[in-house]
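Starting off, we have a lone chain in the form predicted alone, written out as structure tokens.
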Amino acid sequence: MSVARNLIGIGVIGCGHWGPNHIRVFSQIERSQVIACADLNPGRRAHVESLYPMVRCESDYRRILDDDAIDAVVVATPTPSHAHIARDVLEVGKHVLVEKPLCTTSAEARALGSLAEARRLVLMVGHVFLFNDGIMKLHELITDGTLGKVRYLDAVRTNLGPIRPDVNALYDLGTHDISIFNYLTGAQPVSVSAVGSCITQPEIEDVCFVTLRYGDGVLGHVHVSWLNPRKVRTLTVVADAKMAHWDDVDPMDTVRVYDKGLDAPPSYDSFGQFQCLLRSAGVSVPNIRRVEPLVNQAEAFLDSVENLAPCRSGGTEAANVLAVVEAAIASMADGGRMCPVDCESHVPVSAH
């Protein structure tokens, strides 16, 4: 298949759950064209062929790497294969978007980031909630000072399945909220405490509770589970001026801002006077556009490819998320002890 010179040629490796979504999105964007995809499963290849007959389907992903018409590759394979496939993509000189988590260790992630930087290639990780319009609105409310100083963040991400055999719920679900916390605070946590329970499979946690401490005193809490009767995706930001709540399942009011807080008291002589210092006013609902986050992410990836510019969820950000996961796993193995996080010098994260 030929590709117009002004279009960015895309290849997709992995056609399981997320691969076809990437094919759909990049096929709909005018400045990109999906040339080929690859999957070991003939049934998945047949499924893609039935939906996108213009996309060439391969059993061997190396044929995508050899195709000069393909400028950038999406890796949507099982997590344990991410690192070596992404390395193969970068070594042949193609940009790469890898589904989260980037790999299984922060060391692997840093190595991939260094390789991409040395080759002047874009390495982006699919922390797709960083491109959710509601989360971006929360980031705006924090950075413009509307909420005031952030004190703590609380996130819940639960559902009944799907249960994964390759990574635990923290890798699968918690990486979303860790990446969101880092994005909203502009920092990485310095320490983490976590507990979890292996219910359906040995040595793979289905449910995890994680507490994160940031250097400026901000506290974060994450609850993730594959074994919950309700699908919940919420995040609450408590700040000293106002508070905000994000509910991704709410079809209408995704973000609500509460004019509630605790005003600093000059002095008080009784509990009744103290109660009056708790401020509670109205609730506002910001006007938020509703674009599919995967589309926002794809557009951001194409922007980075066209301009060779840093992206919001690059190799450093992905490595720092994995460093938190590693510390949380160490904590779970040690009864929930608070463990230090080995992030890259704890420098502020990108907020592009």
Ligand SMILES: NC(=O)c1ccc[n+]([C@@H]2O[C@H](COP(=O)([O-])OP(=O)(O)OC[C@H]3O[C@@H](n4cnc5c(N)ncnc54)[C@H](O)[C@@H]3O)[C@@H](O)[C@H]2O)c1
Second form
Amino acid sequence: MSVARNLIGIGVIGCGHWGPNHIRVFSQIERSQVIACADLNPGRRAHVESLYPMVRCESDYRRILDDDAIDAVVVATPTPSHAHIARDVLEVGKHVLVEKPLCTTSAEARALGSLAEARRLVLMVGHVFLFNDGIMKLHELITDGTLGKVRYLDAVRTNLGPIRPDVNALYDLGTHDISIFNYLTGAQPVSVSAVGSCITQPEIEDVCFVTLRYGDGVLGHVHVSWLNPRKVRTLTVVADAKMAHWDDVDPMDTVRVYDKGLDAPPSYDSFGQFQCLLRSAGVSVPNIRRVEPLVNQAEAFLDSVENLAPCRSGGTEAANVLAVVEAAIASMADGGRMCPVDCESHVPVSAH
Ligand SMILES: NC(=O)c1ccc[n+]([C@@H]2O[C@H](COP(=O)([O-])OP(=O)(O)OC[C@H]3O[C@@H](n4cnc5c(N)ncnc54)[C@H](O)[C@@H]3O)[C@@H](O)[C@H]2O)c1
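So the form predicted alone is up there; where is the form predicted together with the ligand?
Then the entire complex follows, led off by the chain already shown.
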């Protein structure tokens, strides 16, 4: 298939549950063109062929790497295969957008980041919630000072399935919340404590409760599970001036800002005095445009490719997220002990 001049040619490796969403999104965007995809499974190739007859389907992803019309590649295969496929993509000189989590260790993530930098190529990781309009609104409310100093963050991400056979719920779901926390705080936690439980498969946690401590006293808590009756995607931000709540499943009031708090130190002699200390001035619901986060993410990736510019979720951010996962896994193996997060990854989080 020929690629129109000036369009960014895209290849997609892995067309299971998630990969076809990338094909759809990059096909919709005017400045990109999906040239080809690859999947080992003939059933998945037939599925893509039926939806996108213009997209060539291959069984061997090396055919994507050999195609000069393809400038950038999306990797949406199972997590354990990300590192070697992403490395292969970078080594042939193509930009890469790798689904989250980038890989399974922070060391691998740093190595991939260095390779991309050395080759002057874009490595972006699909931490898609950093491109969610509700999360971006929270970031704006924090950085413009509306909420005041953040004190703690509390996230819940549960559903019934999909249960993964290769990585635990922390890698699969928790990496979303850790990436959000690091983005909102502009920092990296110094220590982490976690407990989890392997219920449906041996040695793969279905549910994890993770507590994160940031250097400036900010506390974070994440509850993730793929064994839960309810789909919940929420985040509460408690700050000095105001509090905010994000609910991704609520189509109308995705972000609510509560003008609530304590106006004075909690010292009182009567219940009446106690009530006066609490400020509850109301709730506002900011206007939020709701573009599909995957579209925002794809546009950001194309911006980076066109301008060779750093992105919000590059190799450094992905390595930082994985360093937290590693500390949490060490903690889970040690009865929930508070474990330090690898110092090597204490690099500043991108301000983009
Ligand atoms: N950002 C998000 O919200 C989000 C949502 C779902 C999945 N994901 C991520 O996307 C990735 C894929 O998840 P999924 O649910 O689509 O998994 P999946 O198992 O449904 O699909 C993976 C596909 O990759 C193919 N594959 C495996 N090895 C291959 C290879 N060497 N060459 C070509 N094809 C190969 C498989 O045949 C399969 O069709 C995971 O990393 C997951 O974490 C992200």
